[in-house]
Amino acid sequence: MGISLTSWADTPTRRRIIDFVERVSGDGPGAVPAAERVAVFDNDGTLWTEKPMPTQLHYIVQQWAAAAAAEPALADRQPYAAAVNGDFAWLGSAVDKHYAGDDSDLKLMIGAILGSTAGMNVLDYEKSVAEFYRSAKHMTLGTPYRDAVFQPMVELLRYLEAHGFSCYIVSGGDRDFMRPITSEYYGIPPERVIGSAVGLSYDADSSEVRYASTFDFMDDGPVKPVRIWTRIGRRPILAAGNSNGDIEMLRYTQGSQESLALLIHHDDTSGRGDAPYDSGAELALAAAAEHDFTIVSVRDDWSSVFVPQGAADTA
């Protein structure tokens, strides 16, 4: 069909993916109607790199630092102190603690996020995020964020679409932070982006939708299958994730008669730019054998990691 997985090494993992896709899109006993060929993908750590911290945190840190500059007293408490002092270890550990079941620091971060967006027009937020993506660079790679996208996963998206799949992003990240770039970076339109969300309200005076001062939901762990059902109305037959927060989504997908659950393992120590780590994925990796998750080794299964610089436009 003119679409190939050229950045995937010729390993059992690649062959398992191809065998599955050819089976469900063929005419044999394992065939699945095109309307039911739904694939869901986590974002951070699955479609692009999430270290040293998720991209959204980079954006938020800038907002918190600016808030602390305008109101210096904020710098005495977290997470503003971490933003002002460049304490990325604290920020990263808050995410790791969340995946380990401790949300104490995450709640501090969510409270600060709500404070920075309350009352803002959703379109103004979209413009602010788009400007961040135009100017910001990855904190360790030094490249624009569009060049931190995983080329093998973009190829997988196109390969699935060529075989009649509908692909969605299902992330613990903020839905509205992802939407401005998913078409350009991944070829996934904004209406197929499912993520965490701040509460919204309609302002009748301005006829605008604005952010509320409350958090709506965290699209992670057991919430992911619920959000998949409410937004898509179908059980996926393929899912890809990389963390403990993706276990339930992978398991939910396996309820289909034909299914494939992919778990990205960041184990590459070759220096190709994707930092190796297991933190935040320990439970998922430990459960892989029991639940038949297909582990995708960045080291062994990908012959290249990132998109060619400046070439992330897949639309």
Given for the second form:
2 protein chains.
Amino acid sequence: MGISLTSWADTPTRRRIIDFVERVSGDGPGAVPAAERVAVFDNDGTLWTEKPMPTQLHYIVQQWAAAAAAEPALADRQPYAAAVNGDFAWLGSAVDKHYAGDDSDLKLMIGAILGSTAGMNVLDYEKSVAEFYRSAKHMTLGTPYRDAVFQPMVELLRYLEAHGFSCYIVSGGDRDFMRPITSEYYGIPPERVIGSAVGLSYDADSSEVRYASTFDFMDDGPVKPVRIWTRIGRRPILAAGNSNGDIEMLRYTQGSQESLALLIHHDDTSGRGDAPYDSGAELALAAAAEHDFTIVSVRDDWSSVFVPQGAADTA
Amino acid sequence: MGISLTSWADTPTRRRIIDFVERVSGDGPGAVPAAERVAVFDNDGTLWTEKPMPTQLHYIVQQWAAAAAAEPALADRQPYAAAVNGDFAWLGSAVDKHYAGDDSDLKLMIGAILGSTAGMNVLDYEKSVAEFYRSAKHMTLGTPYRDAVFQPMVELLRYLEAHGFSCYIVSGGDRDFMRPITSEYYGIPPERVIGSAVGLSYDADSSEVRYASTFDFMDDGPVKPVRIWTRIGRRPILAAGNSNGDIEMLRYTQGSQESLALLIHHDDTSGRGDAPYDSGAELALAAAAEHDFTIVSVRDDWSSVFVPQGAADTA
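Given the form predicted alone above, produce the structure of the same protein in the form predicted in complex with another copy of the chain.
Below, the chain from earlier opens the complete complex, with every other chain and molecule after it.
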């Protein structure tokens, strides 16, 4: 096919992927019609790095800092104070407090997020996000976010497409925060991006779609299979994820007669990718053993991790 | 391109469609990149007949009659009694009463609709709907519903695709009631079918997606642009509808730099298609004059209306 998994080491994992793809796209036992070859991919930690924090939080903090610069009184209260002072510890503790039963700080954050887009034309948000991606640098890599994409996964997307698959992103991240860059970074167009969503309303005066001040749904855990059905209307035959929020999507996919469930495991100590972590993936790793998910070891199965700079231009 | 609008008469409407499509798909002024050539189509009354009643009501009444046959006590109460007795007047009056401020009968109907699928696997509903389409006959035409499709619109779908367009259905009808047949009838796959939706939930025990007992949203009027953004993430450049519920979708589409808004007008008295009607389209016809929608006159612009029987097999 002229498309190969060159950033994948020659391991049983790579062979299992190739065997599966060749079987379902062949004409022997296990063949699946092209229209049913649907593959779904989590985004943060699966298609690109999610460390030290999801990209979207970087954008949100920038927005809050800009709001406080325009209206200085905001800088005295949270979450704007944390944004102005670069106090990521406060942001992290807000989430920790939430899991400990205290939603007060998280509510401040969500209120500020919804407040920043309420009434905004979706096309203006799209422009704002695109501008962020043009200028922002990944906080530890120091490169544009485009270079935080996992090269083996981009190769897998192209390999699947070359075998008749349709690939979708199914992420807990905000759908409209991903759409402006998924075509360029991953070759996945906006209509194939599934994610969490803020409410929307139609403004008849301007004939525009605008964000409401309410949250619509969080596309994580058991919501992922629901959104897959809503958006695609088919059960996938391949799914890839990396965390506890992907378990249901992987299990749902395994309900197909032929299926492959991939769980990316960040276990590489060589410094090529993210430092090793299991946090947030403990249940998924346990489920992998029970349900025969195929573990993709960054250490053993990937011969390189990030897209070489500028290489994506010729992809 | 080898694909032509042969069921369209040579009128200014046909020429306006062709001029638009050639302009946006050409390389001169007004060219639109292929990825942005999105077209959206209402279903009932636009792609196929909606008379004497939307197809879905036929299915629902059959389901209620079957439920009453299995559990005879149901036949004594509405809406099952109306289904058993073929009392379509009662069903119509329930809707009339709703518009007059009395929701009591409509609530009985909605409760029975939601009750019939609550807890059901979406794949079982898909099978039930597919079986309906295999056996049901259109109530006045006496043919399979496949032959109630408007041939000029199928030609338009193919003509647009031949010019790089992606075509979607955006209907007030139930999304999952359309999906089982849109590939075969219209060449539109399930992931491009947007419609009204019953709530869904993921059942972790069986790893299946099932219907909830709640209604999620009605994809009509101002909800259509919202669902278009949710599902596609782009503003269409062509839209076609036939009723008041399509006004917002048509106006939203006209916000694109290049756009064409088509309003099908059922004005044919020759007996080739539906008997003429403006009911439910009064506001849309008024908006057409104000906003330069292109009226598609069934009488003047279509040289034939229905797909010749069996012809779709070779499409």
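A quick note: this is a predicted structure, and the numbers were derived from the prediction, not measured. For clarity, a rigid core is taken as the largest C-alpha set superposing within 1.5 Å between two forms. Numbering follows the first chain given and starts at 1.
Of the two rigid parts of this chain, the smaller turns against the larger by 21 degrees between the two forms, per C-alpha superposition. We note a C-alpha movement of 3.0 Å at M109 between the two forms, with the rigid core held in register.
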